[in-house]
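Just one chain is shown here, as structure tokens, and it is the form predicted alone.
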Amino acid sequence: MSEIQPADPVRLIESGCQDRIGVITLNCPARRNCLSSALIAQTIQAISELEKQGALVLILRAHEGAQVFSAGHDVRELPQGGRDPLGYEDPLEQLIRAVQDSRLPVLAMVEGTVWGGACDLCMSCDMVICAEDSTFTMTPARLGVPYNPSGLVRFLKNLGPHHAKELFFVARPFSAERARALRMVNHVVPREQLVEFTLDLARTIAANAPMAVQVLKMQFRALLKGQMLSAETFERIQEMRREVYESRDYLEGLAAFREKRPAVFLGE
């Protein structure tokens, strides 16, 4: 008797490359490109295989005519409380560094909603182009999550104490316009524009000398990670956010998003 073969594991992303270009496109419409498990790891290997194929540069977007760019985390995942919901571990972290780490410059190619966790992915792209209409919300507020401290300090960094506690207490969107002013991203454009203004931006990177870019890429990276917080402080975060996670509002917020209804937060 022949051996059973495992089913194929449904393709969440696509990808290719031309003209040493590479593109990886979120495909999940019907989750909304949640950033879940499956499509991370699909992502994170698309990664490898095009700077395997020798690809120069890298565009991550959303399929074309998205709505939603991406709905972030996948809820669904999150563990019930007791557990850290976003530790070092947590699949976006995982592939935030794949991102950063890679030795190709990644352009984020925007257009629609972004939510959440995408939004921290964004911002950890090298460059963000995005179309006229596109939206940016951090919603771990919402959901009484406690985000973890690595992705506040790409906050801090790029958009500065005041404007980041806004983006995050607040938890309502952001403009493309606004993204812009307060440096979240690089370009916007209008939609019809948004595929050739990106496109005709990797070909300029990847005419330029690949190995100063690459080099130029990992200065930077070593460069922004300088900032040390000492041990005493990390502790004493990691206890706030633990209190956070072992809360009733926690288990309130994930159950108010399952079931589609506004969460009703007590501060316990």
The other form holds:
Amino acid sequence: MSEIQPADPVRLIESGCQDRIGVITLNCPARRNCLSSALIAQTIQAISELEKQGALVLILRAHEGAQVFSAGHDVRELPQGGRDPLGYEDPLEQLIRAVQDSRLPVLAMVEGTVWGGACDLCMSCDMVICAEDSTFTMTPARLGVPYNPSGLVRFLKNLGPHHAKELFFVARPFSAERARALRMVNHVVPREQLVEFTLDLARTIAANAPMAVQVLKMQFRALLKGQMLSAETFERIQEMRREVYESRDYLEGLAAFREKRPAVFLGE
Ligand code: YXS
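Given the form predicted alone, corresponding form predicted together with (2S)-sulfonatepropionyl-CoA:
So here's everything in the complex, that chain up top.
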């Protein structure tokens, strides 16, 4: 089980609570807010602390003026073959569950570009508000990574099969407007209005009946989990994914990223 590393002494996020609105800010610009296990550990801890402080709504954002909201999973932490790169205990999966299982509505406030697992993180939030110049890119096909079933279900439920397939197959940025048309985001606003627009939404939610809001979120969570996979289907999916993450192409995708060169995939 890939344990989440103890919170790194270097602060990779900021968090605070005002008027019962908790704000968690991804703040590791040097690595484009990539979702390292250390940053994830601090974010999960911040969610728990803000709940204890009595926050009624959470906002997840990047540092002010970010050109990159998050570059996605920390590629340096992806296993070098032989282990599922996106298994149930992967730190990113643990963060996504922490967001989904929090009783507080979590609003993703997005400025800048969003990549790979960070798109999935935004999809796992309860609402997404983004700046007009934001883009969303799903990268597994570009890196040779076999995405996981629970992630695919999130995209299927949000976008529907055709658009989810296009997002994953072409692995190119989707504009904010395209993302809104595909129901990936709730609102697209000018960057200079993003903070006030999001805070206004958060204040409105925080002014409603907390128990009713929180039980609504838990009901949505339970109902969205609804579809059952047969054990056989699940096992077949896992076998197909194992072939991918044990392939030469998977290692080539990681090497190409590290060496900052285009990957050369051979289909093996
Ligand atoms: O080379 P140094 O040490 O300066 O570090 C560079 C990058 O290596 C680092 N960095 C990352 N490190 C680990 N994991 C990442 N995902 C990652 N992204 C960036 O940050 C330093 C600055 O990056 P640089 O010079 O490229 O910045 P830039 O402003 O020129 O370009 C920003 C990006 C985001 C366009 C560029 O960094 C980029 O394309 N990053 C990778 C985006 C990506 O492919 N993300 C998917 C990660 S894999 C994932 O999420 C899932 C497993 S999956 O693919 O299945 O969805």
